[in-house]
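One chain comes next, on its own, written out as structure tokens in the form predicted on its own.
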Amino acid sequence: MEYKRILTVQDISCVGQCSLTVALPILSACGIETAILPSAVLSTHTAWTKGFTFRDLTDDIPAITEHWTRENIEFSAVYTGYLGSARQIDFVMDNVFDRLADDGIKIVDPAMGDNGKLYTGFDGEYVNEMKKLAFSSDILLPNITEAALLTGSSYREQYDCAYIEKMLYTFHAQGVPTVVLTGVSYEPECSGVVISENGKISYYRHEKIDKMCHGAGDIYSSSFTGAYLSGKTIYDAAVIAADFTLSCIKNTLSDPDHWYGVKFEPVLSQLIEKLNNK
């Protein structure tokens, strides 16, 4: 297999298992050389709600990418997650994507909301800017909330296939070839992932766990990206990521004191085993 180098652009939450502290070990475990571009530095992730520090690193990005240009550093893929500001999105599109190899892949996790609400610090301007990035992606990895925001749909807790397919159609109409939509639950006891490749729709149903775990979406997006770049198909990568994320959550449920993230590290070997299965 070709040894690939990926760039992931997202924040560093110094404490809390999310964003780069999740993406870097998971992508590395998948055998992918992983370069990073921090979008912001936080003392903890925003689930701490009070007192966390936040430093936007937007102004540092141009100099970093200019150095990469001078050194002719390129990437097989760019995978974006939580970005620090609306202004940063333009820098990513104008400067960061320029460092993709000719056949490079743009993978976007539009990390900005869940359960019908935007994350702390985001607003309508951020959503409008995120639309530009999302619609320029080769692979888009939204949850239901993010899909509704990006397509201008009303958020629903209960929905049918027609609701999901309408959002997928909107993404494809905007030029997104592949959408992997997470957290799609057609039945109370199950959840799942909808994969739409140029309008061809597949659904992977899996067990539903009602506990909210901060960082689970980052685990999913990172393991999907790692599996796909390791040579798996879009569908197989989506399934591997779903199964691994479930294993991580289950590994956390028995520890009520671990409310701030997902204990993924002890089960990383399961992801590696799944990648090695033919």
Ligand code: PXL
Contents of the next structure:
Amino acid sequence: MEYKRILTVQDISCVGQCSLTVALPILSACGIETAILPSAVLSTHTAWTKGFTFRDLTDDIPAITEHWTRENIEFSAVYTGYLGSARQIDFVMDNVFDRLADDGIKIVDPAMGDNGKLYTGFDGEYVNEMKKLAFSSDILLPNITEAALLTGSSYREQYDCAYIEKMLYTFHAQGVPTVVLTGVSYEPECSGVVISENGKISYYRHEKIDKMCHGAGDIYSSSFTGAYLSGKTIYDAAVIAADFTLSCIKNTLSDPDHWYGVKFEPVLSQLIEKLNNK
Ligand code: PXL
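In place of the form predicted on its own, the structure of the form predicted together with this ligand is requested.
Let's see the whole complex now, leading with the same chain.
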């Protein structure tokens, strides 16, 4: 397999098992050289109780990418997650995407909300900027909250295929070729992932675990990206990521003190095994 170098742009939440502290080990385990561009540094993620610190690193981006340009450093893919500010999103589209190799892939997880709500600190301006980034992506990885925000749909807890397909078609109409939409549940005891490749829709149904797990979306997007860049098809990568995320959540359920993140490290070997199953 070709050895690929990816750049992932997301925050460093020092404690809390999300963003870069999840993406880096997962992508490395998938055998991909992983460069990072921290979007912000926080003492913990924003779902922690009050008092977390937050430093937006937007102003550091131009000098970093200028250095990479001088050194001719390029990436096979750029994978973005939680970004530091609305203003930063423009820098990602201009300076960071400029470092993609000719056939480089833009993978965007529009990490900005869950359960019908934006994460603390984000507002309508952030959503509007995120639309531009999301619509410029090759592969978009939203949950239903994010898909509703990006397509201007109302957020619903109960819905049918028509609700989901309307959002998918809106993304395609805006120029996104591939959408992998997570947390799509058509029946009470099951959830699933809808994959739309230019309107060719498939659904992977899996067990539903009724527990909100911080960082589970980051685990999904990172393992999807790692599996896809390791040579799996979009559908197979979506399935591998769903199975791995479920294993990680199950590994966390028995520990009520571990409310802030997902214990993914002890089951990382399962992801590696899945990738090796040709
Ligand atoms: O897991 C998403 C995420 C990433 N980064 C930060 C967050 C969150 C979710 O709350 O607060 C800083």
